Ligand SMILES: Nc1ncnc2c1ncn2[C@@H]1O[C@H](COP(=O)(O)OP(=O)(O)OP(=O)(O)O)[C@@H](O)[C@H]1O
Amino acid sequence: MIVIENVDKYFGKFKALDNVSFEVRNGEIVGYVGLNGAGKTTTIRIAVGVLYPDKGDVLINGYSITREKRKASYHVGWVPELPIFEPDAKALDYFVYLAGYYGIPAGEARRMGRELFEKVGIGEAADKKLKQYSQGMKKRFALAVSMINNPDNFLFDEVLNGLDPEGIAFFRKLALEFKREGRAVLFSSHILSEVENLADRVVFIHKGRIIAVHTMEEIKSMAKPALRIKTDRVDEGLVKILGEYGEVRVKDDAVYLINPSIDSSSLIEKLSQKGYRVEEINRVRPSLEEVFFKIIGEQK
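Would you give me the structure of the chain only, in the form predicted together with the named molecule?
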C-alpha cells in the first residue's frame, strides 16, 4: 500500500508538485497519467525516497519514506524512467552489490540474480558491463533489481517506454501477476491508452496537481461511442434531425452523433428522406486521449 500525502516539491522557485495526495491500494494497479513535465517522475522519486519532499510524506506499508527510509524502501521496488547505473560494473556483480543492501549474501544474490535476469530477459547479458546495455535492457535490469526482495509495492515510471513489444507484453503480464498477488502497483505514462488494459484506476496529474482520479470504468464511459457522418451539406436542419437521436457535435466537415440511439442504416434512411445525401457514415469512439485532454481541459 502506497499512500502519498499532501506532497509539495519545489525546484528553486518552481513548484513542481502542489499538494499531491493519492493512494495505491494492495491488489490494485494505478495508472499515473499526465503530460510531459506534469510531475509524475518527481512524485515517484519522492515516493521511493531518492528526493526529499518539501512538505507532506509518503507511506509505504505504513512506513514513512522520510522518517523511516530504510524500512519504507525495503517494501518498494522502483523502475526509473531513465535508469542510471555505475557504467563500469558488470550487471550481475552490480545486482549482487545492490542485493547486499537488502542483507542478501553474495552467493545467494548471484543465484537469485541469474534467475531474475532470466525472467526479465537479460540472462544472456548477465556478465556484460552496464554501459553496454541498451535503454530497454537497463529497464529490464532495473525491473530485476526491483524484485530483489519481492516487495509489496512497485513504482514503474514510464516502464513501457523503451521496451519492445515482447517486453511490453511481458510487463503487462507481470503487472497483472503482481495485482493478483495483492501488491500495489503504480505506473506512470503520458499516454492514457497505455494504461487502459491494465489500470484499475487512473490518477491524473497536471502541472503538479492531481486533477482527477477515475476508475477505468468511469473513463471508458467517458469515451462514449459516436457516429461520424459526412453529408453533402451541413446545416441547421441536419443538426436538428440528428439531435433527436443524441448529442450532436460538428467538427471540420463532419458531424458527430454521440451516444446515438439509432443504428447507422436507419439513420441513412431518415436523412435521405429529408433530402440529405450521406456520403460516409461510420462508428467512432473518441480515443482515451481525447478523454484525457477533456479532463485536463475541464481543469484549466
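Form predicted together with the named molecule done, so how does the form predicted on its own look?
Lone chain follows.
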C-alpha cells in the first residue's frame, strides 16, 4: 500500500507540490493525471525516495520513505519516464549488478534476469549493450529491473511513452496481473484512454494540488452523453442552431452536442431545413479526456 501524506515540495521559490495526499490500496490500479508540469513526476520521485519532501511523508507498506528509506524502498518498484542506465554495459550484466544491491547472488540474479527479460519481451537482447536499446526496449528493461525484489507496490511514471502498441498492450496485461496478485499500482500517463482502460480510481493534479479523486464509475457517471455530428460545413449558423439543444463543442472535423435535448432524426430534419447536409451522426460517450478538461476548467 502506498500512502502519500500532506506532501509539499519547493524548487527555489516555486511550490511544485501543495499538500498532496492520496493513497493506492493493495489490489488497486490508480491513474495519476494532470497537465505537463502539474507535479506528477515530482510526486512519484518523492514516493520512491529520489527526492525529499519539504513537508509530509510517504508510507510504503507502513514504512516511512523519509525515516525508514531502506525498508520502504525495498517494497517498491519504480519505472521512471526516462530510464538512465550505463550505456556501455550489457543488459544482463547490468541487471546482475543492480540485483547485488538487494543481496541477490550473481548466479541467481543471472537466472532471474533471463526469466524477467523473457517476461518483458527482451529475452533475445539480454547480451546487447544498453546503448543499442531503443527507448521502448529501455522501458522494458526498466520494468524488469523494477521486479528484481518482487515488490508489493509499483510506481510507473509515463511508462507508456516510447512503447509501440505491442508494448502498451504488454504493460496493460502486466498491470492487471499485478492487480490480481494484490499489489498496489500507481501510474501517470498522458494517454488518457489507457488510464480509462486500466484504472480503478483516477487522481487529478493541477498546479501542484490534488483537485479531484474519482473512481472510474464516478467518472463515467459524470460523462454526459453526446451526439457527434459531421456536416458539409461548420459555421456560426450551425453552432447557433445546435446551441438550442445542448452544449456545443467543435473538435477536429466534427461538432459535439453534449447532453442533447433532441433525438438524431429530429436534429437531421432541423439541420436539413436550414440548408445543412448531415454526413454522419452518432451517439458517443465522452472520454476521460472530456471529464479531465472539465475538472481542470473548473479550477480557473
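Numbering follows the first chain given and starts at 1. Just so we're on the same page, rigid core means the largest C-alpha set that superposes within 1.5 Å between forms. Computed from a prediction, not measured in an experiment: that's the story for all the values here.
For Ala175, the Cα coordinates differ by under 2 angstroms between these two forms after the core has been superposed.
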